[in-house]
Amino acid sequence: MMAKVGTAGFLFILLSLGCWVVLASSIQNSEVIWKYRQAFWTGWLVTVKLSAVALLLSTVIGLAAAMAKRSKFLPVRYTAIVYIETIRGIPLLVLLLFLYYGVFNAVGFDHRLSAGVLILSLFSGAYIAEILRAGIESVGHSQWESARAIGLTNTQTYTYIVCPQALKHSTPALAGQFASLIKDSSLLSILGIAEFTFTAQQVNSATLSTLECYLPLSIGYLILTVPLSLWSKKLENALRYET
């Protein structure tokens, strides 16, 4: 099992372990998890299902942005330095805010959940697309100019070239931004979707039992992002060659 998952996160899971032990020991109304088990199961399951498809729409997007900074169109290459830094200045909560109190709302659309993946995988792909492209500009112009001396189009030099290079410089960062996006899913409460927070917000407002609702807010979160990291890892090791 170390051997799989590596000392430190095999330490790091059991000190996860420890504290929910020793937290659970001293909560005097534990009864309250169980009574609302189903609340927060349904909650988790949502903000899974939103952040898969988060993470899936925004990767997408920051790989079509990434591409279109570097392209020689410049109007292809402006919009996407527009939308990177305008992005990547404004806080989430703020975005969410404008973007779905204003702008949707402007033009009638009115789908809470749609509304809410959609800007967080705007958000997300902003941050994403700089991760991209600046693990594309990481490969050698060598490796560039032996691509096209051999004949590869630009196709099969970023297929068989770049991209994988480019994935192996960009999996520490990428792993970050997915565990990112996983926690910021939370900020989708204020537009009272059901997610995992909006649930324990709820069954807090209703109990008053801060600690037994937050708790499993907080090893839920885990559940979802200790994984990712040690994925991560071991990808990153998968990866690890002589360039």
Given for the second form:
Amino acid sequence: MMAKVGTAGFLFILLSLGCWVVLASSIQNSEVIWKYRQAFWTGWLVTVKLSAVALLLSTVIGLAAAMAKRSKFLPVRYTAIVYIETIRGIPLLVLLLFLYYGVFNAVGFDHRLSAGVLILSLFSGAYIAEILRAGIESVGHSQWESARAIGLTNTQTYTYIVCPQALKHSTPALAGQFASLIKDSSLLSILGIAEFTFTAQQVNSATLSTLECYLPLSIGYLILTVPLSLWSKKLENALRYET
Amino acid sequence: MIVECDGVTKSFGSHLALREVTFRVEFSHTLALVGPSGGGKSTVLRILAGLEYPDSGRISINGHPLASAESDLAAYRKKIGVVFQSYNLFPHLSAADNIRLPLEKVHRFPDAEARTERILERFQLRDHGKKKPAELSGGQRQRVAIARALATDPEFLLMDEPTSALDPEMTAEVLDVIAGLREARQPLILVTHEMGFARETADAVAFVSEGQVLECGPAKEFFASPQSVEAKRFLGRILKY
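Since we've got the form predicted on its own here, give me the form predicted in complex with the partner chain too.
Okay, now the whole complex, with that chain kicking things off.
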């Protein structure tokens, strides 16, 4: 066991050293990063802001779709199913191209940032809907029955019994989905929205220094996604030991 | 208390759980529903609790017919208390919050907090009020469930095998609580496999087997001289060991 850990550690150090040597020899214009720091910072902030809005919007869409999918009224339920399955079956890149250039342009809606955030939210909302639906379904039948027996109304049952438990079960998966949303936001660069990836591409075009642009780009996303991933792991562990 | 069922039928898919159940029983505090597993005891109890709708037939309790519309049944359920076999406490709420929730949100008692404290005290649960169900023993959980059902001053209590998920020591702990309800003059209908307890505590028994109430009447008579062949066989088998 110790030998295995030792070997793995040794390989990791060797690999890190290798990467460092390659990167250090490739980064020749490190002053580019410093010179364009304001552009990187502004782009990163746009990514943070649009991700935050999309995160909120996709949660609202996801919750509505999850509830709609559980509706007893068939037209509502089937609308939710068609939305969720269609969106989940199309790559985000294709969805951006189709909705922005195909649909939004046709109806004269050409505010890039709003359109981008809306499409990203619609995309992520379909996944969040499935996560929330699974969370709601993880709340056992006995809980519903007990709520009925003590006289809670349907709305009260959702508010006090089902949602708190469903949310707890869904949080690790939601944290993962939120990290995906932040990463996926890089695709909005193809609509010409001046977010983090688009900015890095612009700097790259201007300076022709690839690694100097894309290394901070990667690190910028990691700063956002790693804490989410760690938080998700922590929650998963907390849930595992609780019951 | 008087419970009357007239031609009550209930099926789940192709399984006929109750077949034209007809009986009338009058008792002062405790009615025990006994019989072999799968015989339909729990279904009778769940219908009396307003948690299942019969497919046909009429039920009346103390002369009041049981409603058939969900909104009326919901109002009916507020007036009674139900305790389940597997406690059915809300795992994300503390013991005290489990008790307080219906007091505050359903019954809107202005003294919900004081009522919660009183009932926790009565069931010797004061030290456990802040604990989540997962931190309590099976016996304590069932005591919390009974406390939650009683806190709202229900007209009567319904219990579905309240001790069958417990070990013998905890069973005794919960049976003591249930026996205490008799002294408090709390009317009670319970499904139980504890024949000794039913004989000691119940004043009336309904024997449910193969989807029918084959016998019902005073507990003493039932245990001393069961009438139906099924009840004789059942008691003979139970009391053999």
